[in-house]
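Listed next as structure tokens is one chain, alone, in the form predicted on its own.
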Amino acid sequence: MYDAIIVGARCAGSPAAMLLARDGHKVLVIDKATFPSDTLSTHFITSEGVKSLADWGLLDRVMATGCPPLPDSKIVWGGVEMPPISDPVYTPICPRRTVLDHILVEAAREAGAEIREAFSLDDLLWEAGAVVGIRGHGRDGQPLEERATIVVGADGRNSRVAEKTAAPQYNVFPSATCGYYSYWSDFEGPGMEVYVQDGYGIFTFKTNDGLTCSGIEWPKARFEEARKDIEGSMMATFDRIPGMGERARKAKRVDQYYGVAGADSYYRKPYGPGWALAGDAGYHKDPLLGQGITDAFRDATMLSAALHAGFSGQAPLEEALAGYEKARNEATVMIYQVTNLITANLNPDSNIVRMISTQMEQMASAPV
């Protein structure tokens, strides 16, 4: 029997399994992945994100794998330039998620939880109403039961847990834009480079191995567009920012290219009886701003503090539980909307620049 089973081990759930087993919890986590392993995912961490890696103790680990530093960037909304980000302590980064992800499993391991590589969930096991453990199997196919207090759904916007346990949503924006991004070796240009102006997005951050991630955005109607021609399309929207066609076709791509076309940005109720979501299975926006990662770090934070406050009676657990749904909303309240009116049209207009403007000068002066 297990306080918690967290599934899904990437940036949620590792970080809530090493919180919890640190506060001394008996925490099963299980993936279907097996890890280092990468995923679909642009893999930025504002400095926010930063402190927590430094708070946790890992922040060493991750530099230690030569992911650079993004102390200059560009950034450029609705043709006016920002202020740069600059953060001389907690430094925003860009691991590659096979060097991140690995780090916070082994941290998670190290803390004492259990890790069960894949391991894939079949079913969730209900008693009166509640959830009360998982049904599974491993590579042999064996099913496999455990049960715990509660199971922690950290398994991505396409969540098992959030599925069957009908999660519902709320504050619901439908998908807007679609993307393509990929490596490039020699792609010169500053740390950090954002363009968000006339029906485009473009970002490129600095990663491990001296590689460069590099992606655009358009609106979701041109998907099949791109996806006829992507490097095409690539290349010619580079070209509308002066030099930067010029720069990519210096630079060699030395991967494929990934592409999504565009999910709903979404809040779901987080918790429930014998359950409970963190990270994007819990709340989703577009990627167009890299804040995943530090919202996935928020999530495991606040929600290892709650469920840690109703397994040691400092508070009943569904009070602590609706503490954290308070909280986390309260978190992204903001950026989330500033977001779906940014990818509304991918064209902000000079009354959403001093909306982002605000936003970032408050997430800049935020404590953190």
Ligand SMILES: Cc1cc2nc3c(=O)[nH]c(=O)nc-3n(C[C@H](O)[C@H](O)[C@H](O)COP(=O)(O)OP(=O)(O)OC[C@H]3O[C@@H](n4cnc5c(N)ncnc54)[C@H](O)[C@@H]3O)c2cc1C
Second form
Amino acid sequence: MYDAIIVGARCAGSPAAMLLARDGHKVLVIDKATFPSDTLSTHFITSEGVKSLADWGLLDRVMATGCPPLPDSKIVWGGVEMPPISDPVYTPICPRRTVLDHILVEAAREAGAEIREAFSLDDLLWEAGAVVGIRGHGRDGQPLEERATIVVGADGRNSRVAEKTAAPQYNVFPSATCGYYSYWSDFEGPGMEVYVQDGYGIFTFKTNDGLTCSGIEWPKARFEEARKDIEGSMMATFDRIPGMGERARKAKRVDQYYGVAGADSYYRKPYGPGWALAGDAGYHKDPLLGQGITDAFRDATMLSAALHAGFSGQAPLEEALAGYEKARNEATVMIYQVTNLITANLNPDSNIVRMISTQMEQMASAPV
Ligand SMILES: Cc1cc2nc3c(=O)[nH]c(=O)nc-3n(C[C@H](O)[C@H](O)[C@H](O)COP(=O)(O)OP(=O)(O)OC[C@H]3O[C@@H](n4cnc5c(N)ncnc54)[C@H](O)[C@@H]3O)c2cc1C
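Next block, the form predicted together with the ligand, ref. the form predicted on its own:
The next block holds the full complex; its first chain is the one shown before.
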């Protein structure tokens, strides 16, 4: 019998497990993946996310992998250049998920959480209307049951925990974009570039191994056309920024193109009897603004604190989890609206640019 079983061991799951285990709770984490491994995601981390890594004592490990800080940025929304977003203390970074997620998993293991890799959740166990555990299987295919006070779905946007609990969705916004990204060596330019205007969004981030992660988002209707000639579509869009097409052609692409056709944005009620949700399982938005990892880290911190309060009798568990939902929504509502407004046509007008500017100023001055 565990205090918590956490399904999913990446940005939300492993930190939540680490924090609960550090508070003395008995935690099992399962993931169908093994680590280190990649996942479909670029990996820009905001100053708030970098601060989480520092607070957990993990930032030095991430930086030791050779992932460069990104103090120099060029950000253009709707033709208007924004002030750089770099934070002098918690400078944004963009570590490969192969590196980042492995560090998170090992930190959870070191804290005392039991990690079961290559183990898939099949179903939840219920008693008297409450979740009491999981049924899953490992490589041998044999069904296995485990029980816990709470089962946490940190299993991404196709969350099986959310599906099996029928977690109610709200503020749904239909997916509006598609895109591709890849990795280049010798891609000249600042640590980070973002251009969102005239129906496209371009980003570049310096990452591990001297590489640059770069990608482009277009309105969703362009996906089939872009898929027929990914390289040509990418280069034609890079050419919209003076000098960028030349820089991209001079660079050497060292990986395949990874494509996404977009997924709806939503909030889900992140708790119920015997279950809770964290990260993309509970709240998902278009990746354009690079907030998902930061949001998953914040969820891990807030959810583990709520569970600790409930487990240790400091507060009724349901009350603590209601506080988690409220705090999650308050922390994200503005950026969610801004993201939806921008991705609706990738052509922010002056009103939206003003909102983004205000949001960025608030984020820069917020006590992270
Ligand atoms: C193209 C793209 C680009 C992005 N770029 C950025 C960016 O630059 N910056 C940023 O902050 N965010 C970005 N995001 C968003 C970011 O990837 C997510 O917000 C983040 O990964 C959420 O973390 P998570 O732990 O909630 O879920 P995930 O990272 O999705 O992890 C879920 C885990 O659950 C496991 N799992 C799922 N189902 C089961 C099951 N049944 N049994 C066992 N295990 C299971 C999976 O194997 C996986 O390891 C991007 C997303 C996409 C798609």
